[in-house]
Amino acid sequence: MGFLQNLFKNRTKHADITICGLDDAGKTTILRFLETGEFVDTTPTMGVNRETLHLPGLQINVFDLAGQEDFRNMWHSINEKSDGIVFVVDRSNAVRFSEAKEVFMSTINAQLDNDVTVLVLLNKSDVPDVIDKTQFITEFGLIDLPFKWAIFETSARTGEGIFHSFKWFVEEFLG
């Protein structure tokens, strides 16, 4: 047995996660952060892009789904294959906030089962008048979840708490 458990004692995992949330939340733009460690401006996404993470034991296959209305119908069939979710949320974007809960409620309800890890980012922290992280998650109905979730302020612009929840993200993975 010595020699199996040693064959396979370093293999790697694999991960496959989606980033969704509406357009223009940022999602792009904290992948290519996480890819280089600094702001790069990006486009809108059209479809799916797909982006693969290696990490130290991870390997972690990442679909960067468009927020645009037009392009949430197929979310559904990437999302149930998915083994977490990211969900960014513009928090300066009062305006959008009721779509954003209902997109978010129905993506959890009708695409994901309970084992499914899920991180929700409320991304433009650097930018003023944002909502509340509290008033958030009691707004978006976070708190009655019943699968392993946490929520973290980031910026896409600055860096600020992306590395810090993708940690929690990929420790949830290799746990």
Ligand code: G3D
Second form
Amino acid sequence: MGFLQNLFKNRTKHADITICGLDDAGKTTILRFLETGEFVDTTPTMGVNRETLHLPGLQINVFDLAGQEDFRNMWHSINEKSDGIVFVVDRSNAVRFSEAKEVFMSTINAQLDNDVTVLVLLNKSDVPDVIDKTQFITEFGLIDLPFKWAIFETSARTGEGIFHSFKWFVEEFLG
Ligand code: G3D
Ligand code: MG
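Having seen the form predicted on its own, please provide the structure of the form predicted in complex with the named molecule.
Next comes the full complex, this chain leading.
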């Protein structure tokens, strides 16, 4: 039985998760790693790529959202229905940090009326010379988030942190 099946065994609740972040952050690759347990080469997502993970007694809808600017206005309506938001950042791409922060903030601001759990993934941790986690927490203002949140260092290439982070995440909102 796979990792996710084990985790959700005997659960009867339903959960909606939204995965978002800039294009190229690694969202689809993370999703594939969760499903298959290994790195899978993906193609860029256009629009909303909706996936459903069917687990015993539990269904997780995953909205893997393209980060391209044109699609971002779709995020808010989808996020509203989510129990949890996964925000993926490519920690090796310093050039796009301010863009990522802007999108993160607007995602968070659209959620202020909802009870939502936020998981931030510092992805591409296998790449050398990435942004430091503590520095990232400060720059993105995570300490001030009005939600339950956590940050994990991940690599969808090596698998580092992937299962561990989702275990924390799902246990948080399924109790
Ligand atoms: P997106 O769904 O957020 O748009 P993708 O991003 O999952 O399509 O990934 C974009 C590119 O980043 C892909 O490479 C993918 O293999 C790579 N990638 C994703 N996660 C990681 C990671 O943790 N480490 C490294 N080194 N690369 C990662 P290509 O070359 O296909 O564009
Ligand atoms: Mg994608």
